[in-house]
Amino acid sequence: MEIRIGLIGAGWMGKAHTNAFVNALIAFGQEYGKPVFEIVTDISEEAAKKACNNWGFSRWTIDWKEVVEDPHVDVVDITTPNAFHYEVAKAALENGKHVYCEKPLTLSYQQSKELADLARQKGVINYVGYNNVMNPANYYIKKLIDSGKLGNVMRFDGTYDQDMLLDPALPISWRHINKYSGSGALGDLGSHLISVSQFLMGNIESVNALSKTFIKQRPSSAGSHDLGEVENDDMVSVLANYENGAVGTLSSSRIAAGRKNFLSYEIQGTEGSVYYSLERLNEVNVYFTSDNSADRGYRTVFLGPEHKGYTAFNPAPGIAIGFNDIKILEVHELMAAVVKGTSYICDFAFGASIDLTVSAILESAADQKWVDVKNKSIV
């Protein structure tokens, strides 16, 4: 069966996504679909050429409206700035298309949840690229969990960090402005932390958090002296409550000196714990209090092909993958709900779910009081 696309935004993310396509293919084989590239758009005349040439697909324009009323088009896939999803996405469900959007689904859980019913309404597949959630590490730990191997799950800390906007010389960007980021630190990496979280841990009830923009301004452009107000945190941290009764830590920060793709947490249980690290994406550290006593200590375990997802990649265990590879496995969830119906985590009621807990933290940081998440009233 093919499965057409059709891309909105010919940028980094654009790239990825259309690697992940065709490398879908190989590493599953058509019987899961094959992807047509049908047509390309980019706000960029240029961007969107070259995407076509280079990528391989059939047409380009530089109206998006084109895209998601083609006849000849199955999925829309946009990776666009924040700001653009729910406009687009709309319009995409409204033609009945199936849609692959990139996260965050929108800037408001309000937006999200209008999006999650009409994709529901329409009986469309709808996903959200949370990728992270997609790590045969994680996978591996939520089993750990509702195997009851670790016990009664008491705790979630973790972080995401980041270095890449440490230079107060980088100039003002969208991810900036509030307007088209939607948030800071927390949107852009704390969203992922989240997700992760919440997919582990379950939803989470409460927060009480704190955020703090530390670079105010930044250059209007590079190399100039003109200087614009940055509108969002560089860092926020945040104490929740779960609906299972654990407790957690979460923080963010896209100035981190030395923190390149910081995602890493700790899990704590009654019978067991669990470390991870995105920068040591292949190993996981589990610790177990049934071991001996005299041996008990953190062990490595290094993902395998016992580990969903592995298999695809490699035959053997201790062989890495990277990034790419979980995008690829994010997209044959994707295709596999397209060609077989297949159930899948990331729809747009998950995306909703982080923007309601995103939404909640901006909140309680604004207000310096627990909110809680799903009445987003103060407690």
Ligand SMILES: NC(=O)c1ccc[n+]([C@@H]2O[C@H](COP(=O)([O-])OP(=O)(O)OC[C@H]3O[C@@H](n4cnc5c(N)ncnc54)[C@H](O)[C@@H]3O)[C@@H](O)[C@H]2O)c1
Second form
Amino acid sequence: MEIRIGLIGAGWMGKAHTNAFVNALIAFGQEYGKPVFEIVTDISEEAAKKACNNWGFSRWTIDWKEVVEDPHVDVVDITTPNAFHYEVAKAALENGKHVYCEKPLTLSYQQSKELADLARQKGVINYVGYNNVMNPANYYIKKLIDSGKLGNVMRFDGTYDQDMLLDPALPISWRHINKYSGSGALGDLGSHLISVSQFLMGNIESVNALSKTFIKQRPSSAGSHDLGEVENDDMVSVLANYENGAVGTLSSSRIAAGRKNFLSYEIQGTEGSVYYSLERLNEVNVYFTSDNSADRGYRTVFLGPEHKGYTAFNPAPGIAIGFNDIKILEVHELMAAVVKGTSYICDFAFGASIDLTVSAILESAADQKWVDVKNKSIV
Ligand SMILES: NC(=O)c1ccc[n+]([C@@H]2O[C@H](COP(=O)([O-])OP(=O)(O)OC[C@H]3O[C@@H](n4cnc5c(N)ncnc54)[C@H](O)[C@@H]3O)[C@@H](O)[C@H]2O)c1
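Could I see the form predicted together with this ligand next, after the form predicted on its own?
Then the entire complex follows, led off by the chain already shown.
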């Protein structure tokens, strides 16, 4: 079966998604569908043309509406900046397309909930790109939690830090302006951390947050002396209660000197703990109280064939996989859902649940108070 793709947004993630479709076919075979690169669009004509020529699309356009209405497109793949997800995804769903959308799903819980409801009503596949959930390491850690190997889980202490925006000479981009991004480090990086934490621990019940903008102005364009206002958080710290009774501390910064892709967390239970960092993607550190006490200590488990998804790439343990492999696992799950109707975790309802937590954190940081996440969904 052919899966005909219409890609909207030919930037970094547009390239990562296309790479993942190509390689999902190699990793998993035609049984899960054969991707056909039908049409690509970008607001930049140059980017659309370049993607068409280099990535194997048949056609290009600068009008995204052509893509969502195209009868030759099965999956609309949205990799534009956050602000355009809602309108494009809504139009694609209304045209009966399957939709694969980058995270965060939209700028608000209300918009995401509306899309999740519409997707359910239309009966189409609705997938949001929270790729860290697809990481074999996180599946392994979930298994440790669900099997009771860590005992009662009491604490999730997580961080997602990068220093990509530490340099104040870097100009304003869509990431700094709320009408395009929704929030700063919180929506960009923190939403990934929340997705992993809610996948592993279940939903967050209430939050108390603090956020700050340290670089308040940036050049309006590279090298310019005109300055524009940075509208959103450079960093955020959150205290959280999980519905399962555990305590959470979650933080995120986009100006964390020395941190490159530091999505890291420790989970502590009554019978063991786990420490994981995306900067050491292939290494899961585990500690079990059941180990012989003389030898007891944190030890490293390397990803290998016994961890879900790994054998798509390598037959033997300890051969490193990377970010683009995890995107391949994500795309495979999407293709399997389209072709075989298999279930998947990162649907639009999951995306909406992350946006709900994000909106509770924004409210808490603005009003300096505890916010009940569940009650927000009633508002
Ligand atoms: N899952 C991940 O790990 C991950 C990583 C990076 C980015 N993202 C998400 O992916 C999305 C895109 O981020 P990126 O880093 O690829 O950005 P990018 O700036 O590299 O690419 C975005 C592209 O969209 C185009 N574009 C902008 N508005 C458009 C419109 N209205 N119609 C068509 N094209 C439009 C831009 O010209 C650009 O080529 C964001 O939502 C971001 O949060 C996810």
